[in-house]
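A lone chain, given as structure tokens: the form predicted on its own.
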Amino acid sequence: MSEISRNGVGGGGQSGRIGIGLELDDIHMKILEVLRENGRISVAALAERVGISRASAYTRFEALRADGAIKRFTAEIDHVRAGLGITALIFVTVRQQMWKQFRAELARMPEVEYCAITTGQHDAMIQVRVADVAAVHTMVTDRLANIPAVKATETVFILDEVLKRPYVLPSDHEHDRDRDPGQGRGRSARRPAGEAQGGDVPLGKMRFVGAAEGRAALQKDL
């Protein structure tokens, strides 16, 4: 895999090592950008968009798959048309000695689209998609509340999903800097991290609460 990447390097951008040996260069990033727009694009069209030969496009694409940079291909659906018009975030506080039970119960809930272990006031965030508000109420009060591992919950309904990207790439930040060459040169950008602005509010700081004991074990299982 390393030989494939080195033989086809194009451009002078920084490369990043992934997986077991493939190095991502500018061409790999361009391929991933194109696939983000259309995952079903043909190899010929992909090669034309990226500006390389068809053989090189095919070789690089297969290398990205084999190395695990591209994990899988899937369809993105319209959840409203599929009958799941309500999306909610449920923040959960877990009893610290019962993480395994929490994970086991969560796996039995088909409404759960995503779950992440978090820092802060709560231990985990669950995203669910259901047909109506009543379904969220039932899930929280009848199901989550009856799990001994769950100590408390807080529910937030999503009113509008303003921005949702399939994935982001390091090259996105480079493009942003190209569009705005003056970014980072202004007065506020030159202010050292932690310097006060308009009072006693320090810049570059946020409230951070460390993960409680037991979260690491759950993270390994998820």
Given for the second form:
Number of protein chains: 2
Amino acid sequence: MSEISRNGVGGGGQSGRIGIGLELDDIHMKILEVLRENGRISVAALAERVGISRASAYTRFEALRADGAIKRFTAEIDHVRAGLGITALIFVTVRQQMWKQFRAELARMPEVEYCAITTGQHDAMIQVRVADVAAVHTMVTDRLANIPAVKATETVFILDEVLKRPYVLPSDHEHDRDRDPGQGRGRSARRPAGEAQGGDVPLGKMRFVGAAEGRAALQKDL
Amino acid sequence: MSEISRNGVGGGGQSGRIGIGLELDDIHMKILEVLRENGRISVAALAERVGISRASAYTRFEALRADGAIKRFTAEIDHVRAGLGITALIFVTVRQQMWKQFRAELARMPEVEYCAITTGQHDAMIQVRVADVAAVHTMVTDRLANIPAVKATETVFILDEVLKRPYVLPSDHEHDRDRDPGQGRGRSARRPAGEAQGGDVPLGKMRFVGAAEGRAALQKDL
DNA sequence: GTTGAAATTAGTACGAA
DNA sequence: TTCGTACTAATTTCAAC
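Shown: the form predicted on its own; wanted: the form predicted together with the DNA:
Then the entire complex follows, led off by the chain already shown.
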């Protein structure tokens, strides 16, 4: 229980890339599948569900944590129940070469649950959870607007969260019903999906939005 | 252990609203704080960290699950490690009164990790995790575009996930260092944050985007 | 990588404050 | 309600195969 034992780099930095650790095989994937749905399952029960022995389950479990494939275990909490009924998305345009400052300020905002740097019209999207709409206004108006790095914002409210999956895994994509243990369809059997048979697309109703001002290369600059 | 014992409605539907269950006090909040950071902590250790007895911890733990405040426990998985290195946001404009179909189709797409209905220019935002950029293109072009409910899409790529907090809680907002156990600042002591002192906002560089076509009221129609 | 043991710990039920 | 204890059942660790 308690802390991680032999975890040198595992759940380290915010978005730190770690060198390629272990090769994830089918059993690893199955473990992840079980764990994302029931993070509190015992390793013994996990072993049974995956079809391996207890000792192996412990070994693999530890390996996945140490490797960083499993970053942490968390409880999914009902925001409304917790008193934060309002969720909003704020799209931010960041002034060039002020990303570092933007990031630093962001870390100081506890109401921010998620922030991603995106291509497209805006530079970043942040998701906030607050108690009421006034708090959104306060946040955008007082906090964000006062950050020099923030050039402009655009706010939308989330009316309903239609679906929220724990974590998507490659095994979800290919709907294998027939299990072939000896086949080893681990990392390689995933078909590239590049052979798009897209011939009967109705019209050009979709739009891909590339990076504005060639900002894409700037992500390391943070 | 496994399933919830006295859970009548608890972790029921996707977005089902449940009647007000238990009043969450400070200790409940502390439990949630610990659990969102370490979902696999033992109840004994949890009791110690929160400062209550084991028996109480078990009772409250169960109550939080039964109430639905804790929806589930999950493992945070490294998508890149799992083989899904590409994350994209797809903003979808949905044809009116075809929400039900849109939702149904969405449920059949395993690469969708999150979908929210929003105000603003678009109607919904979906986040997908796939192996490569080609898969994004395939998905938008073949899958989404072929859904009648989808009027238009706009896709942006996520270049970096700056921060991802397990779950935001009200207690994060007010940085209480001084603990006053007898004061009971549970749900009520949260200040409305409405008194915005926003006087020195530089300029009108922020924008609030309301619902398009009065769609806001339509969310129950799904 | 697997099985089977021992030691520890977790979960439950009860009474008392 | 909450706490503390004892009891039962489960898990984890460690050994040998």
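Positions refer to the first chain, counted from 1. So that the term is clear: the rigid core is the largest set of C-alpha atoms that superpose within 1.5 Å between two forms. Keep in mind it's a predicted model, so treat the numbers as computed, not measured.
Once both forms are overlaid on the rigid core, the distance between the two CA positions of residue 98 between the two forms is 2 angstroms or more.
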